[in-house]
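Single chain ahead, written as structure tokens, the form predicted alone.
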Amino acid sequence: MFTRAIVRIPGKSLINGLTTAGLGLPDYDLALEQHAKYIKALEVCGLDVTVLEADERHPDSTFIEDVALLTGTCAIIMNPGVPSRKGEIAKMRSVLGDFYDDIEDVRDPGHVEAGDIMMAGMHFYIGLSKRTNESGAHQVIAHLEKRGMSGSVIKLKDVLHLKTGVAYLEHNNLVASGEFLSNEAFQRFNLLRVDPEESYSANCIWVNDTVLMPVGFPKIRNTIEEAGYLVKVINVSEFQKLDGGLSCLSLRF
């Protein structure tokens, strides 16, 4: 169960963030009204919420997910695989030192956003992609490893996080679109499969048995939901201008 999360307020300069999604500008006042909802979201679903202010030299700076792994043991803040999301982990010492005493860095040559990282309980599975490479991936591991926790790593093919395309919904459950239905490391999951013309939605969140996922993907909403969970749709139109799904907006813990 978690019962934390951190988000960061969305800056102006989100209009400037990095995408290949090809939708168009996002807007500002929308994304923020947005963002607003997806807070409260977590708050129904029991979780205690600290919202930093915006950050404007970095656009791309609400997707916080990306620049750091919380465990039940430890923080480990990733070293972004672009140079422009770098700026992103100064102050995430000083924030994540209010809940951590245990902080790990991934420092150069290794590269790591958090989006590559998925949780299966004491697992974590980490996605080689174009933000993420393998010395970054197996300092991630050995940080896990010396605390009782164990990792692996995915070649990815297609999408740009691992998250993009797969989702932990514990209780054996993973949503899972393209390349990732025929991966041999999932085939143990029991598999909800979400069809090609509804992909965007493979980015939903588990919060304590509710599962937040973007509005109008009705397929998957009913695999899910007879699958035997609660679930709450949400807008996150502008996020997906830039790329950016429901998990890259928080981090839970």
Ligand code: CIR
The other form holds:
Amino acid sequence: MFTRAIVRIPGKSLINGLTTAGLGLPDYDLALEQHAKYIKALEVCGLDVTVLEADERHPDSTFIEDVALLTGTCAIIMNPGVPSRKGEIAKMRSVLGDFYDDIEDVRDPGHVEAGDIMMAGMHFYIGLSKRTNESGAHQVIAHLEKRGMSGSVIKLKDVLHLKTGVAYLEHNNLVASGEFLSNEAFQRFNLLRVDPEESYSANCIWVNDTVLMPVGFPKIRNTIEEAGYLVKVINVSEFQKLDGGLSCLSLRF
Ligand code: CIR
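Write the structure block of the form predicted together with citrulline (CIR) for the protein whose form predicted alone appears above.
Complete assembly follows, chain above in first position.
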């Protein structure tokens, strides 16, 4: 069960965020509205949500998932793999200090963005991507192993982050799309397969047996409901324009 989440309000500079989506510029007012509804949905799932103020200097800082990994026992502050996002970690130690005594860091030459880390029980899959390298992944694995957890790496081909294409919904159920459907490492799960035309929906999140997913993906919604979950759909169109999705917008712990 999760009891808490941390989110960061998008700044006006959001429109300058990194993107490959080709979907146009986000509408800032609509992004704020969608973000407020996202917070509400987390609260309805029982989470106590800490809302951080906007950080205008960092356009992508609302994608707060990328800057820390929060486990049951420790927090690990990431080292983003792209220059414009490096400064996002500056205040995380004091923010996380309210919740964790045990805080580690990923250091150069290691880079990790936690959108590349998927927790499945006590094991953490770490995507090697354009943002996350071997050195960073092995630092994370060492921090986890010191505390009785484990990690392994997955090489990414097409997607930005690991969780762009997979989502663990607990109970051995894994939502998977594209390159991950045939990945050997994921065959031990019950795969909930996402069709190529619904690939954006693979970035969904389990919050205490409710699955939050983006609007407009009826096939995978049906599959997830048939697997026994309550589904709540949320419109995050303005964040999709920046390659972001539901998982990226919060740290859940
Ligand atoms: C970026 O390119 O870093 C942001 N525009 C999107 C980050 C999305 N985060 C995630 O998938 N965890």
